[in-house]
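The chain that follows stands alone, in the form predicted on its own, written as structure tokens.
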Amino acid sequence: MGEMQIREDARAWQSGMAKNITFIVTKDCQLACKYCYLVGKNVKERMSWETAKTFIDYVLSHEDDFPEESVIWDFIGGEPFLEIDLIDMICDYLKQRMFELNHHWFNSYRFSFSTNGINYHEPKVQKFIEKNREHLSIGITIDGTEKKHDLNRVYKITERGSYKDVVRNIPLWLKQFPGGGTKVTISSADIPYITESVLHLYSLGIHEVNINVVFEDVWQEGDDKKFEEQLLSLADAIIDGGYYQDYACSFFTEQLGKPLDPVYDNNNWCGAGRMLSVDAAGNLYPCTRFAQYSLREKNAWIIGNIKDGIDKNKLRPFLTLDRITQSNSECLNCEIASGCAWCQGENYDAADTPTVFQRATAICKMHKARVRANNYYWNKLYRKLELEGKREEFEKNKKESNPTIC
């Protein structure tokens, strides 16, 4: 599989056409990341083979209920690779049964992982990767410099930083996934390290840095100004250093910060309700964020179980979710609304009542700061390209590659 195809995987394989089905194989993790939304991690809730097999049999025997032409079988925790033996059995069984059933997903599937990277090098993990390489997408989470990474991503018992244990596996990962992108999370405490962290990740050979602020209400007075200052600094570094030619950072996206048409741009941001998740107890969820270990304030939103299947009545609220049904008037009339994200699970968890129709707006000021910096980035970049006589070539290449992030 070539680098271009791997880059496509990193963005979104079969975007809009693939069913996303998630196995919560464990709620355990080596780390206790300070910004983690998984508030109920534990060592006890580990998926059994019997639960996994029953779930697979249910999904594959109800082909008419899952008409999407492709599927992403996603594995999360905690840390999914802690359960590599189970995952290996699951993937073997999926391949076997899809073939035996002549299922429409056979040869149109991916196994997807987001891992902390700590045990990426272990023989069992590497054997699994070698066996499934042609249908595999793996992202390793590394937050930037050692200082920024270790500020939040610490071991759960000793609180020792995990940077050194992760960064040692980056060369192996990039050798196997040359276009691999990483996911960086920004919280209040680590805002001052954004610029140096993105540049550090570039120096490690990571060309695609997907980065976002946490959706939870953790932001302090003045964080938006600090955030904007860091993004302006990062914009200068990327443009002056020429990184924009070969590297990507999702903070700078040309389509960001425009008004949205209430008719043509009235979509829900995420796929909650169109996705499906299962946990160790065999309960089914519209998204992993509705499982109990992901919720601070609310009860889990269970839509069925592996024995009885999906209760479609419990999915009904998700079928009517769009920007209008959950946004307040300020959000609907916002002149820079495009690119302002939300998490359906956080909407539910932060709402005054048990509803998915109340949009959480904790990132409002952070989005506005990002838009201001984003405008600066593109104005500066296009001025530079025009002075160098390269704008036409840049826009032509951008149109041909049609990247989702710039």
Second form
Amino acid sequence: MGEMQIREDARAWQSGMAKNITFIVTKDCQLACKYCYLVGKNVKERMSWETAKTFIDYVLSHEDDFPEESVIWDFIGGEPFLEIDLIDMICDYLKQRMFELNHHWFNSYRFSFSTNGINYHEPKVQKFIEKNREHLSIGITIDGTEKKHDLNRVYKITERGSYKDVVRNIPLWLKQFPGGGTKVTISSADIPYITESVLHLYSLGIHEVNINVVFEDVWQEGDDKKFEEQLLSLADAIIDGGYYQDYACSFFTEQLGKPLDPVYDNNNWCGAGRMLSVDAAGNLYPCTRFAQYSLREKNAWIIGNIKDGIDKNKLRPFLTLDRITQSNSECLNCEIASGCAWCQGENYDAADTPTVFQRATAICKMHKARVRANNYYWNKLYRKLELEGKREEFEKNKKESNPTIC
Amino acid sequence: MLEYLIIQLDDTSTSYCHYEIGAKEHKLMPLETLKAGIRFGMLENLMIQFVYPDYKLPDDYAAAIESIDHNKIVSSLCEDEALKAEADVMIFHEWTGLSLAQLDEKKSYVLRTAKADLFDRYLFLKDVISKVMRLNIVITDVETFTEEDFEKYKQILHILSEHIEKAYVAGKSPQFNILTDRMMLEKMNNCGAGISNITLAPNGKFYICPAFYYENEEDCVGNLENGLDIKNPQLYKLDYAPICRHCDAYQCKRCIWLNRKTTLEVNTPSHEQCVVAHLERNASREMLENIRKHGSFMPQIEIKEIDYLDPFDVREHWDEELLQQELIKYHQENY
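Please show me the structure of the same protein in the form predicted together with the partner chain, now that we have looked at it in the form predicted on its own.
To see the whole picture, the full complex is given below, headed by that same chain.
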């Protein structure tokens, strides 16, 4: 019961009522993951306390510009826990100022982390978790089996796999965050390991696996076929093994693969522009993906800085973006369009001109493969449940995966 | 559809719009490039608009230019008096020159002005409007408008509209872009850069408009050898401008260059550009109503009363259905 409560809370926080504000506290990381989109990581750009404080003062003193009911203070890197001292100061100051200002976000806030988990056990991190436990969400990224994980998630310089240093912290993390989900990223080389990796994560006690293919154009000829085969095998394993009752995998969702109405399903997929990020230089971005360290081809999309505030003109494109205006006709006429995601930052980086109005379509074949496997999954699962007389009960209690895509 | 080719004859060709030519030195378009540009215009069936520098061109250039039907855009500061007499559009960059000029009632003029000068000297425009066929005002720092500036501009438009109203009642038809254009229009009539017109620079390369050339020469969209190569061409079209496609400030220049400068996207106008255009729209509406008090006038034109100055502010209420059907149709025809 307690676990279910946490899951529902998590969804509520992601329902769009909360403002997501991200501190890029460092652009350094212990790892050099091969699929990482952060092409400009470095050890120099660490946020100072002065920058963080000025940013907080700016945000909290412009309450009218941030009407959202709640806030998620997000910390990202590189690896955010490399800057645990700074983060602790930031969180203390946020709590203090939200209280002093009687800000509408006081008691309606969360601190959120996506970590590689390597120093999760360290005393400073644990002390921070203890102090902020009631307002904390932490996701540890583990990609699956040791082989799959170490294929990509390797230490910089030595290129040693990081699996063992992460997996040792999983029990502690799950004890502290029993509903914790992990984020798995699939690139071309990872495809053969999908099934065993998801099952491995389930075996570690992780009940929610949020798994995505990368948006970048990395796919090889035939990857879609291999991907489909892996997903079919995963579908069989989840259904035959009964995992569908207590575990979730974001690859399989009933909303996937339906046509989208051009008028009523015209929303932008991505939340860029509704979020706010700040980096060590004090520059503000519509999302972390628009900071220079995330971009291969384009210039950073800076929407302001901590001294002058947000230039609202530079947010206008994001707040008026819709699906039709940025999609090509193949996407518009696609009969399995629902659930086909995009990242606004990757769209911008891959576009022929510096625009967010050109949708990248590198994942098209992979989405189609996923839809076919998804159809198979639900057809097989529902037939099994019907034969067992359990479909109604399942539909009443079924768990849904986290729709987060980035 | 492309209709116009703008040829910048020299790097110092006069600015006729929001952009500044900056510190460019004389660099005349090579004669062969000019001839190739004219040939391109003929082959593509484009009306050519030549933008002149302030010095007299060599005779062989004049001969090439006269080989094709065209318009001449010339600065009031041009040394070539004969050329000025032939100009189709004359550009003034400051108010004193305009006050001293011999104005021709059959000609169109452009006054490029900073907002501060406009706010100080706008009453002088009454006289100019009465003496010319058409006067276009280009506010060169529109992106710097503040709330206080908006209020001043609103008052200025109101005062000038009273003057124009009297002229119409007296049977005249002055054309003054910021007040009379909207009451003549039933659909968007924007600058059209990248859609109805394209610019050929002295280096033989094409640009969306001269401003793009002056900002960054690398920002070209093709050249005379290989033709036009406009990436994401749909983004210059009205249907692909989420704010503008909901707007009825039809007289707005919808400046693509200012859009990119202020919002980083060619299809998204700034708040300032939208509010200025709506102040003009509303002043035109008021003026139209006042003219109609004297008798029937332009009955087919309807400018609705609205309660916003920036369509972005009412985006939650946009009626998307019809527009999206148009978009889908466009997609099917063009992709």
